[in-house]
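We begin with a single chain expressed as structure tokens, specifically the form predicted on its own.
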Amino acid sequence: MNLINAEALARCIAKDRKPESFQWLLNGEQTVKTVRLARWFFHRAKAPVLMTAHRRQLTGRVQSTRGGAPGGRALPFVIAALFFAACRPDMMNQPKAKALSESDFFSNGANARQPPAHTVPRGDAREDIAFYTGQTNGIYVTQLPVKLTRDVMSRGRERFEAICAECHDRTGSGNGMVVQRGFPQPPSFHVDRLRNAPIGHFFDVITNGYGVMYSYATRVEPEDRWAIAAYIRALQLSHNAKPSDVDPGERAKLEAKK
């Protein structure tokens, strides 16, 4: 009986169909509990058998080296070799499948399964619609759904300059390096249409793409998309700021540096 991954095989067998040819389980379908018990007995019995065989082999070699045999000096090496040979390399040489490779484990030839329908990963239910879509009842949100902090702004700037600036440039004017080399130019963030756009619009564009811009949903996490959207809004405010918009105390410091 092949007990490697037997527990996983037992879990894969559905009650309404026969086991496939690769499922070498004793007496047909077995429960996970039965497989665990059998595997435990198997490993408990395997170790003494291996040790007994090695002891017999060792005894024979020791007797052959007695009486001044030429191989007597090699005895320590023989003992060391037997010691290391007794180590089981199961954890090192266990069967495994590489990602996206073919396998005869399942009938469709794949080595993995799609998640069951109507299930989500633990902790990823995404119940906050506004946070994960940028919309509420089909309307873009106008307020940042996360707390605005210095760390959020710093993260937004770092992600914007790493991911967005090649097209939009660091100021958001739409004259990035790839645009200078022939890529279609995106609109400037500082035109009235985008200055007046709700912040949820920028999150939606990053998520789903727009025009020649493809989706970044698999490349940028939702938290980082909001951080980028917040930084875009900061770029817009700074680009169109007036001296009167600055706090008087901060404005005095800036003027003193001139």
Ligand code: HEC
Contents of the next structure:
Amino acid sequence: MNLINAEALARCIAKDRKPESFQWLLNGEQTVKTVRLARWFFHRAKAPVLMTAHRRQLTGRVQSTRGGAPGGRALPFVIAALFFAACRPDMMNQPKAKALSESDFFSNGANARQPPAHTVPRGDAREDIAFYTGQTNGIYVTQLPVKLTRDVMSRGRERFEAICAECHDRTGSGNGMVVQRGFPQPPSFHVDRLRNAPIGHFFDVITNGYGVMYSYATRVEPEDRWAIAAYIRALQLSHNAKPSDVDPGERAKLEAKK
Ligand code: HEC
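Having seen the form predicted on its own, could you now give me the structure of the form predicted together with the ligand?
What follows is the whole complex; the chain from before opens it.
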């Protein structure tokens, strides 16, 4: 809202019009809020100075002023409130074409062009089916389709603990805080069925949800879904590790510590 509108608004308030009558100045809720705020200031200050000034301007008549000081004090607030409260509509009212709306810009009446045949927008091709669905030919992949590095694993751990552990708990046994407060309990990741499940299954569960667990597709990017899946595999291994799984050098160190 610019100063001219602020002044017009103040004038409407001075004439005690209903907010609806100057909806054109601002938008919906914003208007009502601004007007309420402005009225509140007028009310507190008994509205003498500004209203008098406006009445004089509007009617040419001079009104008596009761207690000028409070109005004087409120004036900067009123102006600041009017000035700051409604910066938004300008941004909202910018000229733009809404998706699928009509336009006379192109001869066919659409507001956007069709992409040329056999092309896809850059970055949206999603050609790597295994990476984006966790499946090849409808069968879950059994190998991680990204390179497993220490960084991927730490990212998986960090994401798992932030996004999944509230239900699955940090060990994956399915006893997270949300479950302790009444959410249905998920199965432990350490049961045979899930230990033997292909890694693509974990990707799929995060993408599409599973039973009462909702989808995390909008919250976890595919890259992170694989990182989490890899970390779940690591959790599963850690719960069933045998001494022979440990690197001999490391095992010797561990045994020396005993
Ligand atoms: C709000 C709680 C909640 C959160 C958060 C949650 N889950 Fe689940 N999850 C569940 C529940 C409950 C089930 C069991 C669903 C059922 O069987 O109906 C489940 C099931 C699963 C299963 C087992 C599917 C099967 O084959 O039985 C996997 C794997 C899984 N979740 C992974 C994840 C991962 C990875 C995350 C984080 C990205 C996550 N979950 C976040 C509640 C949650």
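Here, rigid core means the biggest group of C-alpha atoms that superpose within 1.5 Å across both forms. Because the structure is predicted, anything quoted here is derived from the model rather than measured. Positions refer to the first chain, counted from 1.
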- prompt: 2 Å or more on the CA of K98 between these two forms, with the rigid core superposed, yes or no?
  reply: yes
field: Per-residue C-alpha change between these two forms, A162, threshold 2 Å, rigid core fit
entry: no
- line: For P116, the CA shift between these two forms after fitting the core, in Å, is 11.1
